[in-house]
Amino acid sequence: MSNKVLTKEKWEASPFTKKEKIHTQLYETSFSASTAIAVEIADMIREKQSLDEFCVLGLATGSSPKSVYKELVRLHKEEGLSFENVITFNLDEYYPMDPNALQSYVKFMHEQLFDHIDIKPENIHIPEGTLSKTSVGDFCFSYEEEIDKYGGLDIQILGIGRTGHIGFNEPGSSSQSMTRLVNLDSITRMDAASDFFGEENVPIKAITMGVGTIMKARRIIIMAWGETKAGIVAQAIENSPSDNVPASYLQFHPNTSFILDAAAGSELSRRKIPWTLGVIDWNPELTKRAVIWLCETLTKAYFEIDRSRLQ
C-alpha cells in the first residue's frame, strides 16, 4: 500500500482502511502534513472573510502543531493572510501555571503563532493557571460560555499524547466531559518532564477542554509524528472506542481526520499488514514481513510451515 494521500472518498472504498474508523491521511513527511493541515485552516479563515463572520479555531500546543502555526505564520507574511476575524480557544494549560513561565502555554503560543500574525489581543482566550481553586469551577463554565457565544469551532486542531489523551483528557475521561480540572497521567508527566527539568517540577494538574466540549467542534484534525505515538494512534483509529484510548472517542464525530506522518501510521494494518487486507505488490521487503508475521501468528518456525499453502 503506497504512502500517497487518499481523499475521503477514495479512504472509505479503499479494502485496506477497512479496518480504520476514523478517516485517515498519511503523509510522507510531517512538514507536508503540516502544511496541508494549516492550508485547510487557511481556507477556512479566508471563506469566513468573504461571508463577514468569526473563523473560531480551537488550537493546541506541544511539538505536533509547531509546523502548522509556523506555515499559518508564513501565509500571513508572505501571502496575506488576515487574522483579524478569527477567535480561538486553546485546548488546556497546566494548574498552576504562571502565564510568564517558560513552560506556559501562554508563552507557547505567542512565541508560536500569536506575535507574528495580526490577531486582536481580545479574541485570544487560553485557560488561565493563576485562578484560585475556588476560581476554577466558575471559570471553566464561562469559558464553555464564551465558545457558545461565538457559534462554537469551527475547526479543532488536536496531538494525541502516549495515553492516548487529546487535550488534558486523560484515560478514564468520559465522552461528555467539559472544561475541568484533571489530574494528568504519569507518562504525560515524564513525557513533560525534560520542559520541566525533572519529573518532579511537571504539575500534577491542568485545566482542559473535555472530550465533550472537544466533540461539538464542526470540524476536528488530529495530528501525530513519529514511530512514539504509532501504537497508540493504531488503537485510537483501528479499536472500538474506549475512555482507556480517549482520541479513540473521535470514532464518534463526523468530520474527523486523523494526520499523519509515515512513522507515525507505521502500526496501522494498512502499512503493517496489508496483505491481510487486498491484494499487493509484492516485493522482497513485503514477502520477509509476511513470512515473519505468518510464524509469529502461527507460533511456528518458518519450516514447520507447509509452504505449499503459500503459493
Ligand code: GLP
Given for the second form:
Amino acid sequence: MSNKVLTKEKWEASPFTKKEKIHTQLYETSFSASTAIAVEIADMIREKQSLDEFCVLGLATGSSPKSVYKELVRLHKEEGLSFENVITFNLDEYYPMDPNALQSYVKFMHEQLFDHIDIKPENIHIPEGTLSKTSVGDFCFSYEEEIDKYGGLDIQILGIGRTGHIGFNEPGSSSQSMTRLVNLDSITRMDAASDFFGEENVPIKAITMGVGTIMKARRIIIMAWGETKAGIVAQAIENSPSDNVPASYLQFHPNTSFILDAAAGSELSRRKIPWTLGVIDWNPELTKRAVIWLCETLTKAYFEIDRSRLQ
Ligand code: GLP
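Now show me the form predicted in complex with the named molecule, since the one above was the form predicted alone.
Let us now look at the entire complex, which starts with that chain.
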C-alpha cells in the first residue's frame, strides 16, 4: 500500500482509516503538495468561470500557504488563470491592527497574492483590525452575512497552529463558533513573537472566522509542512475530536483533506507504527523499529519476548 497520495476513494478503502479520521494525503515535499492545492483551486475557479459564477475562496495567512499563493500567481502570469470571478474572505486578523503595519494580514495578503493577480479590490474581504470595540460585534455578524450572500465558501484553505488552532480558534473554541473577537493563546503569541520583535508586542486579541463558519465551507483543505507540526497534525487526524485541538473538529466535515509533506506526516501511525495497521513492507530498518516498539509496549527486554509467538 503506497504511503503517499491517495484519492479519497482509495484512502477510504485503505488500512490507514483504522487510525485516520480525516482524508490525508502525504507528499514528499511542501512544493509538490502546494502545487496540488493550487491546481485544485485553479480548477474550481475555471469551473465556476465556465458556469459564469463567482468562485468564493476562504484564505489563510501564516507561512504555510505562501507556496500555494506563489503557484497561483505563476498560474495567473504564465498560464492566464484569471481571478476576475473570485471573491475572497480571509480567516482572521490581529486586533487591533493597522492595515499598513508590517504584521497586518492585509499587507501579507497583498504582498503574497492580491498585488500579483487580477482580482477586483472590491471582492477582497479581510477582518478589520481598526474597528472600535463597540463595532466589532456588528462587523463580525455582517462578515458572516456577506459570506452567505455570495452563496458560502467554495473552498476554505487552512494552516494549523501549534495549539491545533484553525484561523485563530484556539483550544476551548466551540464547534459552533462564528466570526468573533478572541483572545490569543500564549503559545500562539510566542510563535508570532519574531514577527512583532518581541512577544510583548504581539496583540492579545484577534478577529477570526469561527469553527462553525469554517465548517460551512463546501470543501476544506488544511495544509502543514515540517516536523514541528507532526505531533499536533497526528492528534487532529487520529484522536477523538475535542476542543483541546480545534482542527480535530474537521473530522465532522464530509469534504476535508489534510495535505502534508513527509515531515508533517511523520507522527501518523501509517509512518510511525505501520505494522499496527497491517501495512508492512518489511525492511531491516522497519524490523528494528518494530522490535524496539514491541519491547517498549510490553515493557520487556528483547530476550524476554516469546519470539515463537511472532509470525
Ligand atoms: C496564524 C494564523 C493561522 C495559521 C497559523 C499557522 O496563527 N492565524 O491561520 O494557520 O498562523 O501558521 P504557519 O503556517 O506559519 O505555521
